[in-house]
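The form predicted on its own is given below as one chain in structure tokens.
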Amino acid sequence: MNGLAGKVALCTGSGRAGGLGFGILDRLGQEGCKLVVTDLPTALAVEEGSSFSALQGKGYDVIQIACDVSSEVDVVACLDQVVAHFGQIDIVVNNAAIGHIMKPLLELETHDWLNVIGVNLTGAFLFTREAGKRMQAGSCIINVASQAAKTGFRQMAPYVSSKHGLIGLTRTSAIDLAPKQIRVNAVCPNHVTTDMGRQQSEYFSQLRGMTPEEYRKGIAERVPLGRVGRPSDTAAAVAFLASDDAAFITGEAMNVSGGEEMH
């Protein structure tokens, strides 16, 4: 990818190796970016499966910063630390999300709704606004949305609503930040078997009286390209959208679904 070497890239919700955030930072590190791991303190404190340790072990220039994305104070402090350490912030990937709250609509508690919206949508808004204040021309923000940003799924009202909202945030931010030559795009993966994806597949397989393996096999059979998504698929799309190769692309919501989602 052109133009990524030396850029400073931050990805929220990236504390655990093997997750989507780790995959995104790993790919951006391969392209020569300096990396910022951000996640809740509890996620960063894990010794086994630490994203920070794994990225360090690959030789990348990486720091980690504890941050609750739903806290304005935390977001401001996080970005100030990044700029103080690296002197700039060029790429922000809003990946942090709550996806494990799955209940019938009539059984949802208000706090369930508020928690999901607070992380998935308000967190992305706060990072977009604060990063936009600190970014220079040529920088970009990429929101990790979902197939659920375009299609409804039963018993996932907070998640689906937050991801639909994230597309709206992407489009309006792209317009508002265009005068600064800051691009904003989104990627929309379908099922990826990370920890979150595994929780979702276990829940929905139980609803259908299936094993998780049978459920994931059913997903693969629905996908024209014949398999479920991998973190590397989404990471490649993020790297492209962050690169100079995508310099004239903004306000888009790119499907990364093997053809399962086509609008």
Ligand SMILES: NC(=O)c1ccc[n+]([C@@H]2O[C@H](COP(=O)([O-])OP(=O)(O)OC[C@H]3O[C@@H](n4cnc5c(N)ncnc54)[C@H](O)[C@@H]3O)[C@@H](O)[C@H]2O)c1
The other form holds:
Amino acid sequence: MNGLAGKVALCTGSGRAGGLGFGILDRLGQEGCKLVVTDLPTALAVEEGSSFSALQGKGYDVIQIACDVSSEVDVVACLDQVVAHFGQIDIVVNNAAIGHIMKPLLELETHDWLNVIGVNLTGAFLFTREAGKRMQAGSCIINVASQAAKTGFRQMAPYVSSKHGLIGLTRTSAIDLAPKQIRVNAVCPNHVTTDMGRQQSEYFSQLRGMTPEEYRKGIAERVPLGRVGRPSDTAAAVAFLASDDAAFITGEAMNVSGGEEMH
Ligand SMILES: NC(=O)c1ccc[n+]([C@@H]2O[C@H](COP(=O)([O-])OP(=O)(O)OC[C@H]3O[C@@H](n4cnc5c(N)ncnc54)[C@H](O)[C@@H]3O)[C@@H](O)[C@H]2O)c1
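Now that we've seen the form predicted on its own, could you pull up the form predicted together with this ligand?
Let's see the whole complex now, leading with the same chain.
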């Protein structure tokens, strides 16, 4: 990919080595970016499967910062720390999310709704606004949305609504930040068997009276390319959108779903 070497890339919710955030930073590290791991303090404290240690072990220039994306104070402090350390911020990937609250609509508590919207949508808004203030021309923001940003899923009202909202944020901030030559795009993966993906497939397989393995086999059979997604698939799309090869792409919501989602 062109133009990524030497750029400073931050990914929210990237503290655990099994998640999409780790895959994204690993790929951006391979492309020569300097890396910022951020996550909740509890996620960063995990010793086994620490994203930071794994990225350091690969020889990348990487720091980690505890940051709750739903806290304005944390987001401002996090970006100030990045700029103090690296001198700039070029790429922000809004990846942090809550995806484990699955309930029938009529049983949802108001705090379930507010928690999910607060992290998945308000968190991305805070990072977009604060990064937008600090970024130079040629920088970009990439939002990790979902297939759930394009279509409805049962018993996932807060998650689906937050991800649809993230596409709205992507489109409107792409327009508002275009005069600064900052691009904003989204990627929309379907199922990936991370911690979140595993929790979701366990819940939905139970609803259907299947094992999680049978459920995931069913997904693979629906996907025209015949398999479930991997973190590296989403990471490749993010690296492309962050690179100069995508210099004329902004406001886009790119499916990474093996053909399962096409609009
Ligand atoms: N796995 C899938 O099937 C799938 C499919 C489509 C989209 N996605 C999206 O990909 C992204 C990454 O998900 P994942 O599958 O790697 O799951 P994950 O659970 O491994 O990662 C989510 C991360 O967000 C962090 N997080 C939660 N609340 C936070 C907060 N308040 N502040 C900061 N960090 C917080 C968690 O600690 C966790 O590390 C999410 O946006 C998710 O919605 C996942």
